[in-house]
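Starting off, we have a lone chain in the form predicted on its own, written out as structure tokens.
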Amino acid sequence: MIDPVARIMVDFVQMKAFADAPFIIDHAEGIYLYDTNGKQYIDGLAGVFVVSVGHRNTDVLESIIDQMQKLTFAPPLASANIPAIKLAERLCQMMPPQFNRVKFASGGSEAVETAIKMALQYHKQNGQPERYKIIGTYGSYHGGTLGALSASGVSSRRASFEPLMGGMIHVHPPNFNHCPLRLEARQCETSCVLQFEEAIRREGPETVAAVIVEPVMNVEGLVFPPPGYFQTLRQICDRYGALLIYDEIITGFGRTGTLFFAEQTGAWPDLLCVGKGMSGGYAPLAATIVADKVAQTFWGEPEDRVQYNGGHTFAGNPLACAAGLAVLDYIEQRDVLAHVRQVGPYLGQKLRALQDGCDAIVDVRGLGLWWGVEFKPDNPTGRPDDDVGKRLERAARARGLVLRGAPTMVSFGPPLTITRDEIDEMVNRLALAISDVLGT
């Protein structure tokens, strides 16, 4: 007989493992989880970077269920719906002038995949169809469908699924803390960006559609490039005739103390990806808001067939848009941003007092609320589930905390909503958790 966990299937999961000791939410409140046996933990990353205002806030459910009473979808290749129109508007009032489309999709995946198809239509259009490359980085994670998954840099997510998409070029990402040609931060900053250059260059120019960036990587390791990276990056798109995209599925709706991490850079894109914490993990939401560059190319006439060829059926789903609505109206409301630009700084000082008492921590860094520490490598079995970094994930659990866990690092990115007292508490449950694997 098959037991009932096993015939589920989590992502990235080994489920053989999983369903001999699984671990199943039951409910949550504010920033904590409770499993079905009744334990607590701390939701320090926010489900996966989403629950942005925190789990079961009466101001979003309320929205939801008013939402629900009038209408609960529409059919996508007819029609819009208030909710739709009202975010979207929204969320072009938040952009530069020169953004005033969106497009939605349920997830990140979905918004990315649009930007690049987006990218490779507008080329067509205006007479370019030879323009089919997309330039990314090594290290980067754009999502799980095929176009976004291609355009990803991380072979662990991409080796099961090859071949993938051709006209995917990858680049060296602007990891300084760890530069593959030991490069000072100054020269490595300058060597990274003009690698899109130089690539563009020997691809061809004539070929390249777009360069698609996460302008904070989470899966090299949290790597917060310069402003000037973004600056030369969009010198060089504009110079060689190519869009330039940023996915902020995470870093989107005020993670790093901004609305869009974008504000931070000076330099904006042609196509930027949003998602996650856009609809508070209340329901599947994401989207692609688009430059007037961009969109123009799209507009005309019907017999002219200029449409975007795209579309997901849940798309703009009202239930959803009501949501994000909800979201963005709790964020100004109680001033959310101003919030994470207080208490942001004051969870990394609390890491870096962890990190002056055990001499395994090598770096502390992050932005907002989204930090990481980073540990010397430690793995005494070679297993890739013995890493440090996995070793504290389980250790933390069994403290009562949900973090994620990489190689040599792990990382935060709780609720926005989260205070200095529970930021005290999630620090200590982390210091037990490397007292438990490094005995310090």
Ligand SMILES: Cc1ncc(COP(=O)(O)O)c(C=O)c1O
Given for the second form:
Amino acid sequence: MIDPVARIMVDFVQMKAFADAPFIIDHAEGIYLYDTNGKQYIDGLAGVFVVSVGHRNTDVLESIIDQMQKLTFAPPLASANIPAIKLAERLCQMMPPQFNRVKFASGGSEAVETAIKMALQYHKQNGQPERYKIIGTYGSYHGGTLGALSASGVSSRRASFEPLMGGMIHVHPPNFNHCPLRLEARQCETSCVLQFEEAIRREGPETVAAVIVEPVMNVEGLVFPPPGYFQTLRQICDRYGALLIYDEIITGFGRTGTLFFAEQTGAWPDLLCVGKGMSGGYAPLAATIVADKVAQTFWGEPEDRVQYNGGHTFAGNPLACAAGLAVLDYIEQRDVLAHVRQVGPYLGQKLRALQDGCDAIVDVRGLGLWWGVEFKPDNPTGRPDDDVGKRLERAARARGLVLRGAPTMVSFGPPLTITRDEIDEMVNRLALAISDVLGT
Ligand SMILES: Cc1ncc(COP(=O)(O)O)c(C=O)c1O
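For comparison with the form predicted on its own, kindly provide the form predicted in complex with this ligand.
Zooming out: every chain and molecule, the one shown earlier first.
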């Protein structure tokens, strides 16, 4: 007899270990999750950077219920629907004037996949079919589908499926903790970004379709590129005719204090991928937002046959788009971005205060409502689940806090609606978990 929970294959988690100690969420409210035993947790990660406007947000629920009464599905091959049209309009109004087209998707991987495929078709239709290579960075994660995973540079996630797609090149990320030249930030601000130019030149510019970056890197360890990185990258792409793709699946929709992180980079991409917080988790929703330069390639008479040749059944679904609209309304009406800019530094300050009493903490970094605490490497047994970050993740869970545990790091990305009092409570629970694991 199979334990019912063991029938579920949980992402990236050893099934047996999960079934032995399952975490089954029953319901949620605001920043709190409740498991099937009634235990309460602070959702310090907003699901996975998804629940931007909190759980059981009644404004969003009402909009979805309203839409449910009208239309829940419209055939994507032959039709559009009102929420999708309105959402595309709203998104384009919030971006610089060169962005006027949106291709909806149901998840971040699909949005990245779309960006890659659009880049390939763009060059084919512009007389350069030999441009097929995509250059990304080691340490980036762009999704689990084959194309998005091939563009990703996290070997542990790629290995089981290699050799993956051909034509995917990786350069070193702007992470000074792992600089191959052992440079420090003060010695160097440009070598990482200049690697893109070197890779394009050595691969042959006429073979490169696009460059893809995660503007703030998550799996790599909450890595922020140095000032000027994106402007230089934009110039390099323009110089060699490669398209630039930003994967803003995490950074989009307010996580770093602006609607898109691109607003803070001084350079906009040609294709911008968003997902996660876009629907607040109320429905699967993502999008690739397309600059005119790319979009015009797909605009023509039927006999021109220049339409974008990709699509997904549930993309642009009316319920999901109604959720996206309601989330945008909520962000605007409650000035959630201003709130993130106020309480984000407060969270940073509280985490830095923990560093004072704990030698094991080597860095606290973040922006908006995305913060990480880095610890000295510490693994008593050498088993991957005994890394300090993993032990802290388990201890925090026991203390009623869900966070992201990486080998030497824990990170937070709570709902953007979190209050100062709730931040206090969250950091208190982290302090207890640190004390449980490290005794400090
Ligand atoms: C930066 C980034 N891009 C893309 C994805 C893929 O999104 P999804 O899991 O919704 O397919 C993720 C997922 O974690 C992500 O963090």
